[in-house]
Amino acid sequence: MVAALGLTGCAKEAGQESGGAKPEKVDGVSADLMADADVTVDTSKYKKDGPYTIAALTQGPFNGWGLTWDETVKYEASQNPDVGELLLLPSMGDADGQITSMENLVTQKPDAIMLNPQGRAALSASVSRAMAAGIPVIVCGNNVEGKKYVTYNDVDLYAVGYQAAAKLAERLGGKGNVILMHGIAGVDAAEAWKQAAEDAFAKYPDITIVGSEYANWSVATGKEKATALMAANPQIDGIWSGGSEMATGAMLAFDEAGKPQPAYGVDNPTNGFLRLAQEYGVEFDAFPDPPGTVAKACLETTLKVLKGEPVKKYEAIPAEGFNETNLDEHYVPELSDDFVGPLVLPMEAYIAAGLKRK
Amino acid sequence: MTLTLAERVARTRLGPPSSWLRRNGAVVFVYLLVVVLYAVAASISPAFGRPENLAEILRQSIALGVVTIGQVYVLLGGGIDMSVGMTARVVGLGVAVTMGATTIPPILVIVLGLAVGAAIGLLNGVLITRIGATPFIVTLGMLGVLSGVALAITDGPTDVVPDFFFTMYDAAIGPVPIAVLVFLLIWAAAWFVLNRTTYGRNVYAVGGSADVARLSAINVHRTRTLTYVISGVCAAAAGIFLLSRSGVGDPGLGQGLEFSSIVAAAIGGISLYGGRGSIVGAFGAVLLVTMSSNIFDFLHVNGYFQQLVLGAIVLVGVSVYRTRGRQ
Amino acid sequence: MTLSTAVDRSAAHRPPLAVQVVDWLSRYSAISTTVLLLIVAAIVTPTFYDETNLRTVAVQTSALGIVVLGQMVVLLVRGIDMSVSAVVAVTGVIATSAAGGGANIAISLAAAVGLALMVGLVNGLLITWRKVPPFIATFIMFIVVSGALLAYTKAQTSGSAPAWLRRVGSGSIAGVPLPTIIWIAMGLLLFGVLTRTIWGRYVYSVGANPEASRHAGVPVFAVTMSAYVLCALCALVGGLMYSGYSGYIDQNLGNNVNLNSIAAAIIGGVAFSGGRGGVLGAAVGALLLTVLTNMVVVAGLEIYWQLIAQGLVLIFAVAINGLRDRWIRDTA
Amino acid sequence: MTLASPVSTESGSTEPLLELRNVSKAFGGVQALDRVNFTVLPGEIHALVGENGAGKSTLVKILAGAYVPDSGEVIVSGESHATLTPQRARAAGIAVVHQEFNLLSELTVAENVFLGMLPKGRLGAVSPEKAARLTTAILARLGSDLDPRRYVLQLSVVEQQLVEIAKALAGNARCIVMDEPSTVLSPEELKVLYAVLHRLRDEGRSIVYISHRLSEVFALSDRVTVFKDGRFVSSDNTVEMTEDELIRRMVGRPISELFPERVPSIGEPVLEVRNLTVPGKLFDVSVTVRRGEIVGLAGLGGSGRTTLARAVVGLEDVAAGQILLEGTRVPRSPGPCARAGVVMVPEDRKAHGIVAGRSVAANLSLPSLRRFSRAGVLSFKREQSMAARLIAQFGVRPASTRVSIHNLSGGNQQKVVLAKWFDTSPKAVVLDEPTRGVDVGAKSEIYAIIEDLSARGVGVLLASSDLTELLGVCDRIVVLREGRVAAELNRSDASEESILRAAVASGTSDEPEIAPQAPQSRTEKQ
């Protein structure tokens, strides 16, 4: 813990652009982010003619997420004209395997690099070491120390975590006790949802945190750890989850309990959480990590950069929270619990992928 | 002289004692697995036959391959080691923290990771052999304990690492970076210890029998022990070297190295009732785990059946021939 | 001398005793480590006790225990199985085929335990018979079988657990979790098919010794084949009772189930080199690690303290029984 | 190199090169040796005798530096040491062959001969090459030209006790303990042993020799020292002594037959193996036990003994031919062939006989479960009472059912071990070695077993290495060589002579002639 403190003191060393510095957090957004958002990247330099290869690099498709993501880049491709080759390489969540991916395609030699990174550090240098090759590199879903690529594009990760802490601590009247939940400690997202949630909370004077707990984001887990901090707090009013399935695995808690549920805040909601949310009647607000609109947005920004255009050194991607109100308008019914919205394709192209509801 | 007799009789039971290829039929096997799915890979994609390819096969089987090394000493004496990955972890992590916090030279820093290292394993070749603990849940407790300290250490990326750390990963000679060089050297020396020195082949005589090794006067605690920490070290260094290919300490770092290297190992041979196997079959073992998810890549296999298919494999690298059993 | 002679005696007989504290901490060790805990609980987390928690306690014990009556019959063979979780994450994709309308639960349970039979088959072959040690060929049959599933399931498993399951998994006979009711029968009828049956004493046998079971006419193959045939069925009757009770069934179903059965059967006493243990010591070291990991969340302990705490009670467990192996073998 | 320089004998020092005085050593309030005296002088061959339990195999290690010593003190060359540990041994010039080997049967022979202690060439690394030249050097002088470069596992038998001898060479031992060697020889191959024993006391160096057999006790050594119950009890030139006496001294009582009376009536052909073929091991091998009847099953070490022992009850794999009981073939595993009437004790008791860890009850009713349960439900009072008549009717001590077996004596685990199959009803009986290890009173109950076996109308094929043992019971004698029949031999035909001949001769002319120099005539028999 010491480290860590020492760290985040000598992060903030002058605004040098050879990385170190830690994402600056000013008022729930990525300061260093909303201005990169201002930065013009000149892409002249990678102009080249079409039909291009391109390799994407992503989580694979071992959860509804990364399926998602996965589909929405395949079709996106096969429906542009001037996609030649798609190099479709899934790490399959394994950081290190993406390292040797991203080496692979060094010797390759595609004409961008479409990455959707399995560590922020992790891949740091391998994206400074395919830029040095010369293949431009698109980062996409979960940034990357040093920021050597070409440009960034996301939702704010930590807006996303903080936006529904702050949506849920308003709920609240801006008191009571509230439980957070994690993803898998020392992984990007469930970290980054957590700074946020937690400087989210520390607005509000008389919220007070009785639990913070990781569950690895898995529905299970996080119904055990539920009933654990049920166990130490008789009252609980709110529940905080980086990811729904945290929160999805609270709710049964709590119906089992025979408990009133108490109000969530959700980050990336599956389609699974909005079925049950909407089952249980809950009052939730969630904000999106959205895989469909990241993905093809990333596609489109990296043919922008083959074809030259002028990109932004980060692109922002809007991410709309919502809550029970307009549930309706973001569950799919048609499609499995581990689909994760928005729609971007066709429905036939999700249930040709496998995502069908059964 | 009538002794004569006694030899004749086993010379007609037992053949020749060149049953070379039975003894190594392991070893020849991975190779011979190597050598077939490079041909097959290079015959479909032609960018993966490229020597600088090959490099780069060998510059991604450093940390297993370093790690595999100190698994393999530990097999051989008898016990395994189920804390390498998180060794990594932390000492990658320690490394890269105290970088970025202090001024040491990188190079003390590197000196002191591995010491942590050779601590970790000593402690748990202490509680092996001394204590008489199962080696697997010893070190199966030392990989909770020692992914708790590596959160501890940190729970987000680290600074990035001095350049040191880059060039340690990046320098070549011509297309074959230095890493790889020093890699086989050391895969070099790990072969020269365990086949030519004292203590190496103690190594084998512990893992064999440890009542053996004993009434011979071999020290079979320190023997043991020290297989731990030089796993330790081994575990420690492959860290370093992970950090300096990510360049920023990660929190995920080393994952599963502990099943891979078990893998490997048992793949290439050694036995893991101890004694016996070859480093030769295991540094192919190595290769063979590497190319396959290098081949993965340049022939972009589905997702969905990247597992299954590297399952496969290693099915078949470890049930085609019969391993023998303890007796 | 000859009263030192008897002096000497009547030393031998009685050990030390720091020796006997550690002999009685090892017999006993799961057992007392697990109500030191519950004592520290009640004074430090007295919330620990609340109805609900106990509850969930009580069926995450019972989940994680069922798997151990199995892992605990493969270790008793000698072996190891790596592949449980595999198993336990089988249960998601039956269980998710029976939720959707018109799947038959018969149909599915059948192609559930004929999964799990071909697991256990498959795994006791590489071990009898290609002669694959346990803890290689169960790790590859871990991979191949979370490969092939998903492959086969395209990652879509997640989906509320069908009600007949969340009955299964939630609900009690006079306050007592089914789980548990389902658990505490499995392991008496083990118990007594271990202590009281042919096939029981096989199992210690082919454990204790291989080789001379099989000359006094034990069919080792058959055994062993068995035990892991039964492992796999176990960890698919834990895997229906942890996705009952979870009331959902989520992909990463079952992902500690591999390294927890194994850690609570040999902090419960069995031997990892086989031929000793038996079904009590296992419950008790299910119980103790799940109240372990109930407590530090209770308790409110940071993440990194609850894992160290795991690893060193873990280290504790084997310690204790190494110290107590240790000093039967210098007095035999 | 010292290897090969011989021990140098001050002239006419009888300075006792080895000395035990008062050493005691207790287990668990079990006295294994109660201030024991013993004494080896510089270039004698000195045997130590006594009956199982007598504490010969704890005084080896002691000797051995495995066991540490309650009280007394080890003097060696005058030096005494409290605790000998297996560094100091070796360093005082102790070695000890035990009687399981010590060797890895994963490495070359070689290097078990300098395991611990390689041989440095070149930059201080060990030389693989240097060892094997070393080696063979010391096994020349031990008359062998066994490759040093082969793997242990492929060695026989008596090549790895000669592995075991160069390796106490090699430490340039002055006192080299051999516990039990002959258990695992051929006669023939103990003469080998002897010659070698013999070159060894010619250099200076002293052998302390410990045996069940008394025959080369009288053979072999000078001395000869008699423990009992754990206690010195007499240590004698052996030329003083006669083997009455020393039976008398070892058991309290004289035996006066080893081997019972038999009267044997012998029926129809009850076990058959007809053309036998493992690949390898046994070629077209022919063998018929009839019922009531003692076959013996003779030849050296590796001519196919215990490969066609193992093969009746299924253990190998056959590749052609028939073994067939009462007619029928019988099934190709050992459950099936005890439920069908045909039962095989092994040879080597430890890995394959006794279930260690369990208790003496648990090991005689493995093999007949079935009869104590009713729908695979055991019932624990109907075997605790057969287990108990078992112990009684063997004569096993302790008489308790509940201890564990590895508790027991060779002797008593192997009775343990007989008495298991006994209560099978068996039609015909395997016995590989049965008296392996065992001391004179228990063999001469095993033998009172066998009988009872084969008065009972069953068939017995006894394989044994222990020539006065097979004449002493069998009625018909097989000898094999290489794996085939070279002879077979009605009683009366039976000599150790005829059977070695038939043991050794070859095809080939130039074969050594063996002289038929059984070890000397004053077996137990009358």
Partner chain sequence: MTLSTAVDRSAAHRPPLAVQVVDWLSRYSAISTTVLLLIVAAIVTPTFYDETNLRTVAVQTSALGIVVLGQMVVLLVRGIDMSVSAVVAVTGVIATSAAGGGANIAISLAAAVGLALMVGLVNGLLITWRKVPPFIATFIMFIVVSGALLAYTKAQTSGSAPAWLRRVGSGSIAGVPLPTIIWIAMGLLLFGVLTRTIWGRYVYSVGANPEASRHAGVPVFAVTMSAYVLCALCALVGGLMYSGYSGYIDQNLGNNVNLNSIAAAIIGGVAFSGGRGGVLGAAVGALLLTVLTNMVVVAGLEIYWQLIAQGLVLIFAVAINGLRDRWIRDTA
Given for the second form:
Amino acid sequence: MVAALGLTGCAKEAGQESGGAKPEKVDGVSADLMADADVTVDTSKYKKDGPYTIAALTQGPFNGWGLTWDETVKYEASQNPDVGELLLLPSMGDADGQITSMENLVTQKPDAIMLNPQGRAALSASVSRAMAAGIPVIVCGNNVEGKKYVTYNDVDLYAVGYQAAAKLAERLGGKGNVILMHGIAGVDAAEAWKQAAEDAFAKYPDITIVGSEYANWSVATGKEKATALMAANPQIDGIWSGGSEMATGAMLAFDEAGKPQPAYGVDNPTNGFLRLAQEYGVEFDAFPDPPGTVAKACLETTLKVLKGEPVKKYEAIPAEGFNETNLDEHYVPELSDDFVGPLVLPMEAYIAAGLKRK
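Would you generate the structure of this protein in the form predicted on its own, following the form predicted together with its partner chain above?
Keep in mind that what follows is only the chain, not its partners or any molecules around it.
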């Protein structure tokens, strides 16, 4: 059974970051996560009989990543007899809403909490309180400060952001004007990708960052920001986008302005980004942050925890990049622009979820 518990909220313009050391980055990867991947967590104290009640606090379906994540976890939970009830709580990008939900869940005491945190600093205390109450917290895409959770399942966000920027720099021959576009301020993916891009481009002194904007993982906001940046900077050679929704908006802006498309480096390529890249003949390098893969793996990890099976402190999700030369292997023409690959569920499940191309 899946219970959808909607929360009113909106994407924040400003994050809720606090002090504390940043995770260590070495040679384009997160060294602290690589160390955590070697740490085995004893989960025997969480072992109990199922079926289980699991709460999933998610980003929410305000873009393709969130929609694909939610639909995947709902389907996987419905197919697994170990899941008695899935409490789905989409936050619509609102960290404050997630804090309220976490406080309520400490009282309700589900068997486990799957958390896709919308504030890397903001959710830290809530995670600690849930864990202190004996509720295991499994973090699923986007990290939180303090690492008080049981385990974290995700790609190395910093690494894929760094690679997207480095590939773009190489494509530009190490010189030119680029703009950077970021997601929701304060969310781990947005901040990790931002840091990664800045670190990568810093190695290329002849590349000039002429604009750096938060655009909330929104196609519309990405188009608006790109239009303004084009007006202020007649020459834009490349666009790096930490989340391809904003790059999709930028492609629309350049097309509308009648200007040649720049080269792109993106994370989390959506189906819509790939469709337009194909249509416009865009050169790009893309590195996935696959919501379906993360959601499915995170549910599987949660069930391991509740069965008392050992897990790693960081369960790494593989992410292999691609470009325009093998776009056809990743674009799914049957599904809408909102879908984010790869395919994890049967095609009929995506269609039933409303993701069929119209």
